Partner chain sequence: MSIEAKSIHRETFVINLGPQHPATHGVLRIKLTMDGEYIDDAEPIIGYGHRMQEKMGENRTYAKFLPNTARMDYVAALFNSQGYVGAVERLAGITVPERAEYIRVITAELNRVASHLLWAGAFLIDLGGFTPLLYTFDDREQILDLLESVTGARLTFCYYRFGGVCNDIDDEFVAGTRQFISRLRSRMPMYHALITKNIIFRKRCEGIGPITADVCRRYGGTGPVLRGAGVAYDVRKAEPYSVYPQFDFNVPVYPEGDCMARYRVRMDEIVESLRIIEQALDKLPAGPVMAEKVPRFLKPPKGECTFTVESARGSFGVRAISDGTDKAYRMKLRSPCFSNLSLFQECSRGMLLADALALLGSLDLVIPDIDR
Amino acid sequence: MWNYFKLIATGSWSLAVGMWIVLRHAFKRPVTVQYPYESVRLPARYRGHIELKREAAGGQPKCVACLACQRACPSGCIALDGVKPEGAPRKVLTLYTLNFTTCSLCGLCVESCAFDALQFSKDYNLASVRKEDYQMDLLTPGEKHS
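Quick one: this chain alone, in the form predicted alone?
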């Protein structure tokens, strides 16, 4: 008989604790956002895919095609090429592609760039079902990667 009353007491206590948690959180602001209409505020240290920094004058990439980022990448997802025109002080970038399907977002490419030509983007909504959408040509400015 005592076991019966003990079960009623522990069940009532459990119910009271559960109701207290519900009441405590019922009047707080919701954590979720209405996704298509609202977006989350990204932290300052958010790492998206890499992108090329451009010079203020002319909008040309700062990259000199030294291949340091390509050699530093453990995933092998960066491919770049450049040519040195006659009389030019440095190489001109002709190809810079990123295979984002294999990128591990480790940041070694950004750290290895001695010319400060790479940075992390703030793109976070890169959902797609096509593999081709993640073969990014970083040389073309303003291209939307979706």
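Would you mind giving the form predicted together with the partner chain, to go alongside the form predicted alone above?
Here you get just the chain by itself.
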């Protein structure tokens, strides 16, 4: 009988302690970020989808179409092509598309690039209901998600 009342007393006390903890937290500053009105600060190494790095002068892509990223991609979502114009020192990109529906954001393509021509984008607002929006043409990035 004594144990019965003791259990009621200790049990109620444990509930009161829990309530007290929750009550104290109710007056603390919220930790939630009110997306989309606020957004989080992305770290420098954030791994988004890839984009082409461009030369400081002229804005041409640094890519020389060596196909290393295409070979390194586990998902086979990179397609690129380049031609070597007459007299030019290196190949020039004519096509660079990323099929973002199959990309797994592993970053192996950026690591494989020996010419420092690829980087991660910090764009993460990529929701869409159309599949075509994820066929990204990285050569003309302005037109990708219209």
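Positions refer to the first chain, counted from 1. Between two forms, the rigid core is defined as the largest C-alpha subset superposing within 1.5 Å. Because the structure is a prediction, the values reported are computed rather than measured.
Participant: Residue 128: after superposing the rigid core, is there a C-alpha shift of 2 Å or more between the two forms?
Facilitator: Moves: no, less than 2 Å.
Participant: Just checking, between the two forms and with the core aligned, does residue 15 shift 2 Å or more at the CA?
Facilitator: Where the cores coincide, residue 15 still shows a C-alpha shift between the two forms that is 2 Å or more.
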